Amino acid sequence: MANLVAPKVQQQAVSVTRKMSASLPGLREIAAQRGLKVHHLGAGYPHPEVTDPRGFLLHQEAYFEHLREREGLNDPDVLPEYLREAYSYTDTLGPISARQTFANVYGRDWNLTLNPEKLIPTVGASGGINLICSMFEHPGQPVAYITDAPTYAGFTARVALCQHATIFSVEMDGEGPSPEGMRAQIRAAREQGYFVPFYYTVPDGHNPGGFSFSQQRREAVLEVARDEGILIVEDAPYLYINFAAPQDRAKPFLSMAPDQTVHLFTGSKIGFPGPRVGFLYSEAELEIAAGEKVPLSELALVESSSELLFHSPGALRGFEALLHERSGDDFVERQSIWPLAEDKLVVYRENRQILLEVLERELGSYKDYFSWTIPGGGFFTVFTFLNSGKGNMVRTDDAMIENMVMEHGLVVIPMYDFYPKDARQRDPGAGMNQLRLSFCFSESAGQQRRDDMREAVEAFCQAAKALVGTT
């Protein structure tokens, strides 16, 4: 037998969310033995009440029947074109009808004319992250990505897979990243010999930051990106999970500068999680050899076809069905995704309101001890321990997280692991007094869901007060 020697690889730390997922069954068993009910304030999953597939499956079946009738086939032995397409190989771009429909509906929502030939199907937004990183890592030169501190753990995990890639992170305030800090980090990376292709962020319903960027800050960030010649990779899973009034919603970077933005869309958060339908879209051009410029979408298509040659046409046609609504006996293209999202927002808006009301009622008189972000979108708030009456700052380390489950039945996620390595080098205590609380997921529905959310937040408030010694 041949002796195979694996190439040297960098050992990667397991993310805190993975560690919690792995340890949760054992912790839940301990909590149950102590007679504690387990409360979910950790998982960032779409709610089962939102993602119930039964209505969608009936809608999809009716839409496919509509397509069959439109073909005008009378012979039951002849395979309809839509059915053949849905279960056959397709090219990497997938069915044109799904891309054209999405381009029309999404474009109307954001006052854009989207080119369906530039819509590159991805396996959710995570597939888009992998795709855009891969595009810039192949040449083998040291590459630095700019991102927020804190940032989405899935992005840091993807960057860690490439040994010649690193992160230069930017501190944030309540409106978004520091424009001056961003410019400084871009230049610092270049001075150290790195190629800097883009800034990655989740500007709406920031995960894990628990807020949305202001319009003014987006404009400042865009100015820096233009000045420094980098792209903005806009991860937009929560674009429609938005709690602001329509007139108060900030514009996505895509609608502000499609030629400077790589936009990552996913259908997962608006009720279509399982099929993992997503799109990468950009009107940017990249300079290649001899000063030639080519559309980024063309390079992304080549990159995508080398990794995932055939996307699921059935999933894309199912998403196409979701973007149509009944009109009498017919189906018509939706004018907007917002009404579709609004059906889902009912659950998240109620949960968010319960979370904020209980936090204010129980902890509002202890503002010297606690603070929390007000989520304008998305699934999360960041809860910060500011002080401890016991004289020692509360540390949200692994031991504290395990204790929250075992002693209080509370599943929460610490923030420290969301800070990139360089941010923790600047401040070893980054995130060590913070928790990410989610209000999106529970195992119940309707009134029981509301009761469970209220009970979970009340239990958390009691635990928080006990930790700082105010009870």
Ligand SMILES: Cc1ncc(COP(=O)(O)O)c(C=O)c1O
Contents of the next structure:
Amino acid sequence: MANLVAPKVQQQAVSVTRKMSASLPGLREIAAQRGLKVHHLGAGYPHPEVTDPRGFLLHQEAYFEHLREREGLNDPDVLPEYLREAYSYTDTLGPISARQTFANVYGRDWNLTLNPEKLIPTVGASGGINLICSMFEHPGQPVAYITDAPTYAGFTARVALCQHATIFSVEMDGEGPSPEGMRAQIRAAREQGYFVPFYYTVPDGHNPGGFSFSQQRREAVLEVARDEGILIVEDAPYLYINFAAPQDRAKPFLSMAPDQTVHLFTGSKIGFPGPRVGFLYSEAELEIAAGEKVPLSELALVESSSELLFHSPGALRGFEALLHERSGDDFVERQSIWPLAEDKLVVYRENRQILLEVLERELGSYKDYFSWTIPGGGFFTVFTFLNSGKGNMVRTDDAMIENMVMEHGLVVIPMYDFYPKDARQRDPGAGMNQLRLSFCFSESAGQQRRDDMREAVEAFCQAAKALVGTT
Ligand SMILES: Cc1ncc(COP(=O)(O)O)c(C=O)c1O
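Coords for the form predicted in complex with the named molecule, given the form predicted on its own:
Up next: the whole complex, starting with the chain shown before.
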């Protein structure tokens, strides 16, 4: 029998986050053998305390019953239209009611009029990333994406699938990416013959950056994008996992410039990850072959129809249920998504508070040794060993990460893997003194969750002090 050959296929590298989750059971066993408790500061998953689907399933059931009644069906043998549709082939755009509801509610929250015909259902934000990349990769022309250093691992993983796509990354400070750096990278990529379609980022609750971009920096970034004629792909999973007071929140790029932005919404963090509901939205128009101008949403729709055919109509209808609330015997469209998010925020706000309080209490007088970001949104803070000449040098490599589990039961994620290749070439030490600490996940609930979070951060602070030799 002939061998199966694929000479141009390359084995893709596995990301550190995937490696960590794969090795966790083994490490957990070793930690248990050593009598250590496992402290979760690694996983970026929504907390189980706020992702119990049972309440949602009852709500969905009642909403579907309401739809049945609205159809005027009294005969239980007649198949309701919503149910027929939920299990059928649909158009790629999926049920209009789900898109219309989302357009209304999201539009109110962000002071926008969203056109439901431009809402393209995606398989979470991951599907949105995939969709926008594949749209620009078809022509076969070398393509360069601009992104932050560090950036979301799911984005670099997706880019790595296309052999004629590459990343030109931009360093960040505490407010966002450097606008001059961004302009220079766009121009450098073009000089090297690449087509540059967009800048990809996570401006709110940056993963893994652990902060949100300032309003001023967003404006500067937008100006560069406009001048240079590139899109901003705004991945927005943590838009509502926001810890800033309403008056202090910066605006999403979508509400600043819908014609320059491709916005990726996901239901994973404000609802549930399982149903994989997401939307890509943009009012941009692109000049394509022969100078023709077409809405980006139309190109995305055609792309999606061959990639996905259609999203699960049942999942989209379930999301529509989430966007309705009971009013007596009736259901009404929610005014806003914020109250939904608030149910989740209670847990994340508390965990974040514990993390920041314990870091300050234990390490606040060692600011020459350590620094950490203050997350305005999202699930993470970036912890830096300053290696300023005081104390031992700390390298956050794989051996150090393994040691943190074996010696202290601490699960943390190294930052180096989140820096795109070009950033590591510019600075081989990029991320080699940083960890991503997450405060979103633990295995316990209520008071036990709070106690576990506190214990985890205390254990981390002890370990950090021991590493630099200050204890
Ligand atoms: C920045 C970012 N983008 C995308 C995703 C994936 O989200 P989804 O479940 O919507 O695919 C995540 C998940 O953690 C994320 O942090």
